[in-house]
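One chain comes next, on its own, written out as structure tokens in the form predicted on its own.
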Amino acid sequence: MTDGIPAAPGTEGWFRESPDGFVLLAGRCTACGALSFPPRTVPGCPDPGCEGLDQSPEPLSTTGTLWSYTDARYAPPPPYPRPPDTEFSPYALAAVELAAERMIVLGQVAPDIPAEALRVGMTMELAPGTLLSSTGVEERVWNWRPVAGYDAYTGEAHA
């Protein structure tokens, strides 16, 4: 999947889109293996006990467990980017636990999923998302959404 939408400013190197799918990229310390997301922009390991300076990109799991969530019902104050003359739409933010990495990653929930449909403990999957810049240009970000098979209103799995 490559649709040409550029990464939102400040998120370059945080994810990768390819024919194999969409993944978030952590930085893995080449000395001790510690992970950091987003990848560190300065040399050094996130583990204070490690003196490693280098990291390599490491794809993260694309599914996890909803650890917590909240809904945003008011527009963030400036400099929050939003095209002029657009109405604010409430959205949900999710904290998703990636078991293999022992890490919690925050992200916006896909806009078609209301906060009322979320349940702590449900399985979430990563999906590409878009934001509109203040000039109306689409920018790539990531979203979390319940895995297919979850009822968006009861939060229960079904066949």
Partner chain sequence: MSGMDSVAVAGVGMHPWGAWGKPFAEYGSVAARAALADAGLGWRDVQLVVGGETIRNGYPGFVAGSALSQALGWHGAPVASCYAACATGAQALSTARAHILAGLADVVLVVGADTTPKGFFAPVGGDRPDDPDWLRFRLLGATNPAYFGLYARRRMALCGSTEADFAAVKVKNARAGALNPYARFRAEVDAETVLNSPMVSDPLRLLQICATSDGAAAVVLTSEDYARRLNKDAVRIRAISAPTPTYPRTVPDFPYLASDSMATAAPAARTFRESLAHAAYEAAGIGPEDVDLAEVYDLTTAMELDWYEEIGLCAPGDAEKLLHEGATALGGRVPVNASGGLSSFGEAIPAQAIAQVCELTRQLRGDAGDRQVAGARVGVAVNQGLFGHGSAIVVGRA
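Shown: the form predicted on its own; wanted: the form predicted together with its partner chain:
If you are looking for partners or other molecules, they are not here, because only the chain is given.
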């Protein structure tokens, strides 16, 4: 924890903030190495061929390729938090493919990035994000944001 913002409900153990940076933590099966994000809440490996019951925290890659994206133009229903007396702010969602882990992780896109700025294939990086609870309290979540200037699919630099 670097700035004292508490983890959003249900995300305890899902990420780590330190002076070295912000990382998502998968559960890694101690028997076969299978990764799960979020970490599993029920003992047992997700691989049906493995009898392992234990997992250990494993940091995930903090950059990946934008697999797809969308945006939310209409306010979602509860339990999505909506602080009192606030207008709904549209946000984009990203699905980012991590190369080493060969998995796709969803997340909200950082609020300063509009959906129009996104392209499938862009390189994205993880960043700490903040949700406001329904009582207006800040909660830590994770965001994705584009790494400026590079398109992973075409390999071309762009503005």
